[in-house]
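Here's a solo chain for you in structure tokens, the form predicted alone.
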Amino acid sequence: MPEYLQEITALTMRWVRRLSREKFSMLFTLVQPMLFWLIFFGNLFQRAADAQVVQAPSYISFLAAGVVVMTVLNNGLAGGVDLLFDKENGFLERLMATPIRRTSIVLSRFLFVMTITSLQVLVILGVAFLFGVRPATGLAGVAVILFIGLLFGVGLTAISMALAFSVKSHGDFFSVLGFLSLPMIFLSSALVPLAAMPTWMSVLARFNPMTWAIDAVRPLILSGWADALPRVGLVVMIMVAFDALCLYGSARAFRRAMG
């Protein structure tokens, strides 16, 4: 076990570096779903949401749990990015070759994305405050919003992973990226609640664990315990059910590549 936990941490070692080298993606990686979703796209439809529909203080109040599940989302989704070039350039074939179990390599992967994924969330949250969204259910919430993402964001990683071992070029696997990923948020209660869309766009969206992430982020942001309790009770047992199917879909992609 110890030589298992030092393979892991090496393995994660790794990505840190890679991302420390590159500060521009570093300060992208962190500033632009804040930037993009938040701020411009906040206040862009603070006047034309309406405050009734929305049930929330302001459009930028609603948006906010929108914006957290669309980073673990968007971050999930590109989690495979890097394996995918390790397979492409050799490095993949040549890591499997020394001796270490194959699970680190997956394992260290979840926690670098996991990882920077939380704090992109404490940024978002962060600059929500500036604004004035204050989490009614105080630190202990924000605790909450990022388990909620952790689990959300480890049945997406595992998706990723999956899709990066089954395809044949990085060209692929940002084209289904872009098709995943778009109506995933589209469909959604990320930008307006269920009750406001086309009924059929609402009964598909009932089906999308994103929406059901957003439902039970958005009461630990806006109303409080009394309202949240439930819903997080009911989006762990969820979440635990999407990452058991998608880390075993993973599983296979991955020992079929590995042969």
Contents of the next structure:
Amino acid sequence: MPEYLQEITALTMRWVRRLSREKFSMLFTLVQPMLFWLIFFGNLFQRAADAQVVQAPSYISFLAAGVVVMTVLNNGLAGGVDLLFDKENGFLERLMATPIRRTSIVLSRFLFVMTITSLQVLVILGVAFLFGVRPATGLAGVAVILFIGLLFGVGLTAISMALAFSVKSHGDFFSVLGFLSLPMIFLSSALVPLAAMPTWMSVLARFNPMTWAIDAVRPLILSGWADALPRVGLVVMIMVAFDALCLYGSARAFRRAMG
Amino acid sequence: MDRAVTIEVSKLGKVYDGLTAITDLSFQVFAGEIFGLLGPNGAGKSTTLRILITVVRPTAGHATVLGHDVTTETDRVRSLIGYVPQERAIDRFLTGREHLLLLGALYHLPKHETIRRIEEVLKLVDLEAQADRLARTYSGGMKRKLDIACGLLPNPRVLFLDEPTLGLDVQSRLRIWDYVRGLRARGITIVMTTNYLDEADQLCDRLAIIDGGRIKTIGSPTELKAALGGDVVSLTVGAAEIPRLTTLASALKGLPAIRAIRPTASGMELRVESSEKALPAVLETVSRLAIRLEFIEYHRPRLEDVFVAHTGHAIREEFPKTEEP
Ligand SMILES: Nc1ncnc2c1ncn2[C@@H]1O[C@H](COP(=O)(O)OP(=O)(O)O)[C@@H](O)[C@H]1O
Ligand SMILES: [Mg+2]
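Alongside the form predicted alone that was just displayed, please also present the structure of the form predicted together with the partner chain.
The next block holds the full complex; its first chain is the one shown before.
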């Protein structure tokens, strides 16, 4: 067990070190594009968005939940990128030739992606706070939001890593990623509530785990525990199933890539 | 020979989704030697090495390293070997030292031991001065040194090197040959691949010539050359005479002194019993056919000739010279 810990720590620290070396990339990781969505969309649509439709005091307070979950989505789906490059330049093989548990590599990636994601979510909630969005459930609510983000992020990161191990070229990886992420966002309750969508879109959106995550995060920010708790309970169950499915599906790809 | 066997490979085969990479490979590597796999690109050298270092599973046969099976005792094998991959498997955003620290943890060394060994391997490959620079600022030769330092960090009993001097300048190549000989002197068994004939000839104690995924012959460079016997005569003709080479070849085929004929881009190569006997006969035939020779030369068999004799082709394709504008 201490050996396992030693491996995971060393591999995780490598990701941290790499990020700290890429100063620009670090800046853009923390002040990421999602923040612009919040600030620009949030304020831009303030007047255009009907308070009756979004059921929130301001569009930005409505959008905050969506932006939080979009951040989890983007980070999760991109979570395998570094492993993809490791695979392509042979670094992965170098790691595989050492006497480590195969799972250390995957776990280090989960740990790193989840930590960065949580930090970003905190930055987003902080900026939203500056624009007057006060989470109705307070700090405990923020903790629950982070927890939901973790649950969703694990499954997404697993998919991304499995994809990274399976694709023939990194062009394929980015095509699949690009193909997945926009529909995931538009076919969810991130930008408008389901009730305000064309029926066919709202039906599709119900099959999107993102919708369930957003619909639990949103009352934590907007209304309070009474509204939020049943939805939180529901999303935890959905996410556990989602993660189980993703991990099960990815395990094959991991095993094939790692022997 | 009753030398200790370090690696035993028996009827090894690997098929990648329908593509056969290696077939029925069997060989032994003895303790303390430099063993080479010599072959052209795509011959199956890296595949063989990857099976031995446990990152690829064979689809047939089996192999042991220091008595441990490479498919069932992977962790044992991994902890006893070092590996220097063919690609520069380097993280541009880490320093040389950070690479080594990472590997130290992955080999489960205590921190102080890692630090001690890092000093040692950096000194060995002469990379101390650059150890704290980011790897993206390294030259090709420095990256290769770091690669080798990484391979040596676990203090391996067997070191696997995949094309260690590919693409390096002459000086770096010679220096790497020196390191490798130095490692052998410290008792490390070395298995390396190469597609350079001179490297195989000068560096390897024994080698296996591998082509199309099969072993063609095994032995020390000296043995292999001696086994070929005779001499090699090579003829070069002017461009105008090239169409008549087939006529010349069929005329020479009948001569008793000639064992084998192989066409080259601008002439042909003959393997002969002895050049003393063959040369007069060859020259006589050439002048009878009124073919104008540009050049004739003979030599004792070189490793190149051994390669051709066993595989039927040169290790690198020769292209006919195109006209310079
Ligand atoms: N991971 C792989 N998947 C499919 N085919 C492979 C893979 N690795 C190697 N091959 C194929 O196996 C053959 C041998 O390759 P390799 O062992 O890399 O040769 P070498 O190292 O001698 O150049 C080649 O035809 C190559 O295309
Ligand atoms: Mg190779």
